[in-house]
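Here we start with a single chain on its own, the form predicted on its own, put down as structure tokens.
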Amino acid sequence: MSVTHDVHNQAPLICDFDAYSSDTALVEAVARYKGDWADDRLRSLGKIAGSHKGAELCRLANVHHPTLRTHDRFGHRIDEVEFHPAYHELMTIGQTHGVHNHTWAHGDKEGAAVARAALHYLYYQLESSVACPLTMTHAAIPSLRHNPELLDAWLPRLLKDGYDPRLVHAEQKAGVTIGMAMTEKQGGSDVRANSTVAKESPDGTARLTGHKWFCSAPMSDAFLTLAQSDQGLTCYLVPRVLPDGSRNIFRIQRLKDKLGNRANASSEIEYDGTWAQRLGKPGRGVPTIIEMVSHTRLDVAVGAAAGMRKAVRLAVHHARHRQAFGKHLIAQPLMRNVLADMALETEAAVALSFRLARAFDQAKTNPQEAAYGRAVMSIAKYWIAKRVVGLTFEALECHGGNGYDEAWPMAYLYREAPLGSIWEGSGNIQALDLLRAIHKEPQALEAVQAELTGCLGADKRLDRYLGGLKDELANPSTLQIRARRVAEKLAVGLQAGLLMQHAPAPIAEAFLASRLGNGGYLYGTLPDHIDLDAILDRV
């Protein structure tokens, strides 16, 4: 080797580790909300998420992108997507660990939704784009309940923990997945502008004709979709393979060339007399499919927290091994401030997203928790999915030029970070959905206010903040233009209260001093009295 090429002062690969057991904030949240009976499964997935093999599977699935095959060599239309073997192995890991069904497979146990959120959190750190078909499959079951006949047919298939990529009838498979096709090019989030047409038969089946602008995971076994029937926008279930074994008309026009999320084959599809079964009441398509969207929004919040955790882990690891100006980066006071500030943001994101998962867990038996979940779903999705983008960039910058190099993991994370804020409704949609929830269901705002009121008297800074929040909500005539501000203030107030209740004192103090006090706008601006050692030791 040339004497000019002596490789030193580079951070080594992170050794194999358990991403669950090493994550103190996560372990505490799972135990707090009664999901720790799933610890064995969580540790199993955590070890895969923290393994060299897992990292290599992620790399291969993203380097070797999905490929569309519209026709076979004879000219027959087949509409198949081919994936690298790493994708299939990642899907096998997800489904054998129950990421796609854990809430429903263990619905008789308290904390089932919390444990499943933790599985998603860990899997998202393994490979976030392959998480897409798993989260949609998990979220489809509440919507299927609108048609007991379809639920009876599909639930046994969905509760299987196997992965089977074959394009055959669902009854023949070791496991199935369900996707979603709502968005159209002329409407985007405004799904009521959809132009896909459904011609219904008296038996509740229909033939669909139309174009869907985004359809994720087109190799799923069935899709929830929206179309205009004679009675208005209606929800339908579209199987890829029909009961007689023939393929349904499901034309994949192209795969989207996306900024990130590259292992997931987002596609543009056409229905042309496609057979479908009605799901829910005619003209009630949005309320039917929103059951699915609610759960995917929870997953966005949890996944964004997971992205933060992975970014901070990589930044801290780099700082522990990289030297500059005679010291390791982690020993440099300003770098310690940056790392601690990012760790603090991650802790707050975990606290809020898992409190939301707890509300989902309790919704069936506790009306106040159900109301809390309806409001905080939009708050958490809005705030955490936006905060992960700036945090990931800051973690990338901690790596210097290596962070900007595609051979290193930060470039992949940075490309993934914005997706959650766009998917399942962008920031404006979330903020307006929050206003809609508190207008239509006053108990939703009351549940959030009750949570915040329980924190009064614990700290003067928090008391002042909550007083200002009350003023924000006092003038309904201008709420819409201030909707983002309201969502942000509610998110930070809820995070502050949760950290005051459950986090170690140095964590809570750092959050109150920086987020409710006179903190800076960017990471690395924690006040000088903050115990950085306590925060970094916890990471």
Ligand SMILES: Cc1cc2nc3c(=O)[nH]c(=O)nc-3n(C[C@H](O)[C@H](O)[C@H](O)COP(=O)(O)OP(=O)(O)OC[C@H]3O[C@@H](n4cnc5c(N)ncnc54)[C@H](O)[C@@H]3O)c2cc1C
Contents of the next structure:
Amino acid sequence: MSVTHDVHNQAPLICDFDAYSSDTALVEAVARYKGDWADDRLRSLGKIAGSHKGAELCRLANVHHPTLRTHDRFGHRIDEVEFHPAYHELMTIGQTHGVHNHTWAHGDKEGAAVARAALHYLYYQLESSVACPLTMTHAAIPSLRHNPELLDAWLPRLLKDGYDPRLVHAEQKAGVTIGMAMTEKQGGSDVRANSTVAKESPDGTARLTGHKWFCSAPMSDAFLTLAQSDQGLTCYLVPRVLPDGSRNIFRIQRLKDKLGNRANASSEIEYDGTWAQRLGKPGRGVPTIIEMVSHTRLDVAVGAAAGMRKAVRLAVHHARHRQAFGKHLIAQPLMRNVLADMALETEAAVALSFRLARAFDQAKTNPQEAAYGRAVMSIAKYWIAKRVVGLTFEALECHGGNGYDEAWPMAYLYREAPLGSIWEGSGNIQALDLLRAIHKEPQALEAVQAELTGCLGADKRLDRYLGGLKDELANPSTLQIRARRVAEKLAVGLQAGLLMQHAPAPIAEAFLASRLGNGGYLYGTLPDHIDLDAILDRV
Ligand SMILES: Cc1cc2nc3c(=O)[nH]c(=O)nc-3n(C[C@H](O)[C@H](O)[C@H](O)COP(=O)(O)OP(=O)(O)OC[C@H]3O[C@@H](n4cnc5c(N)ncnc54)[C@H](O)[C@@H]3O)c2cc1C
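The structure above corresponds to the form predicted on its own; please give the structure of the form predicted together with this ligand next.
Below is the entire complex, every chain and molecule, led by the chain shown above.
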């Protein structure tokens, strides 16, 4: 065979590193918020997330899409989804590391929610679409508390650190998962438009008839779902297998052909006299399921920070190995600015999302932290899930043409990036939920303001910015039209304060100099006095 050229100047694979220990911002956040007792588990998952094998599992699970089998060969409905073995292996890794239950398995320890957020952050870097069933399972437990009988039955199953893909009664399984089915064709954000009907029996069970337009991970063992009972929108738990071992009616109509998130199956389903158990009070469906949604929103913020981290790591790695115009890209001043600006955004995202995890951790015993969490949940989900999209594009562009090629990891990351902003309440809904939290519960804004006020006096630029923020909140009559602006400004103010308190000085300086009103619109626009080396050294 003739050889026309040598292959050179291509960045090698980045693999076999520990995604936990090598992430200084993460390690610091976990220690700061008392989650470092879980370091061994975090390192174990970090090594898998950084391994060649992990990258290969991610590739395989995304190339070999889940397929729906509605019927068996005889014509019976089976409603099963088949996955590539890589999917099952990824689920096993997630459930043996407790990504689906770690907060509740260690609920008595300070930092349990922070440690679990770090597990989610690492798992998200391993494979972000398989993170979906793990996230939903983890988040379901607070909602299950609304029915002690159901909690008693399901909690011991959920606390098992195993994965078991069989569609058999949950009692017989080495591990279970729980999904969520809220969104219908005529309305997702506005769940009050749900048309699924529940016919209740006196014993609290019900038969559901209707549909759900989005139902991810349809092979889960049970689903929290909403339906209209005589008393209004009510939350129910729908198991896939009935107590007698037979299958519940759960028709998977088709799987969505999605932009990204391809390893995860997302389906359209129909209920047709489907057996369900009521969860929470009749007519109180939204307050019951919102507890699940709060935890998935935290996970979206943490996951978006993780997506940023992975994108920046890949971009920096590529720039360290690729040469153009006689120098490595990492040595080109303008490329250094782009990389440092993205790394800075990631530091801010990690700081805010783990501060939020801390609030979830403290909420049980500290009302101020609970109030802070209710406001910052919307702020962080809104802002970080938006910011990851532009950042991922820049990281893709750092790879040049290779970034656009499916053989490289950036195309996958780019397709994943927008999803966090859509599900669990899209951007506008987050901004409006923030206003609702502020309006219904003045303590929520007070808790945020208390944190911001604590930062006053340390830097004139921040003082000016926080002064402006006060004006922004002053005119309630136009707040709705400015809801995104308010969420954005609060997010950036909180990030600035956190970086001032906890990050090395060059990082705080770069954030203040570029994000409080004087920055460019795109990445790579840090002013020239910024210490780019200090920022990049932490990647
Ligand atoms: C891959 C994927 C998986 C999913 N998995 C699940 C799942 O497992 N379970 C589940 O229940 N759902 C799931 N969803 C659905 C998701 O949660 C909804 O798509 C989302 O909540 C938005 O609802 P919608 O699609 O009905 O859009 P709409 O509610 O029609 O919203 C459209 C747009 O209008 C905006 N908007 C709505 N109301 C207002 C308002 N008052 N003011 C200003 N703007 C407004 C929204 O922000 C959005 O941008 C999934 C979605 C995707 C993409």
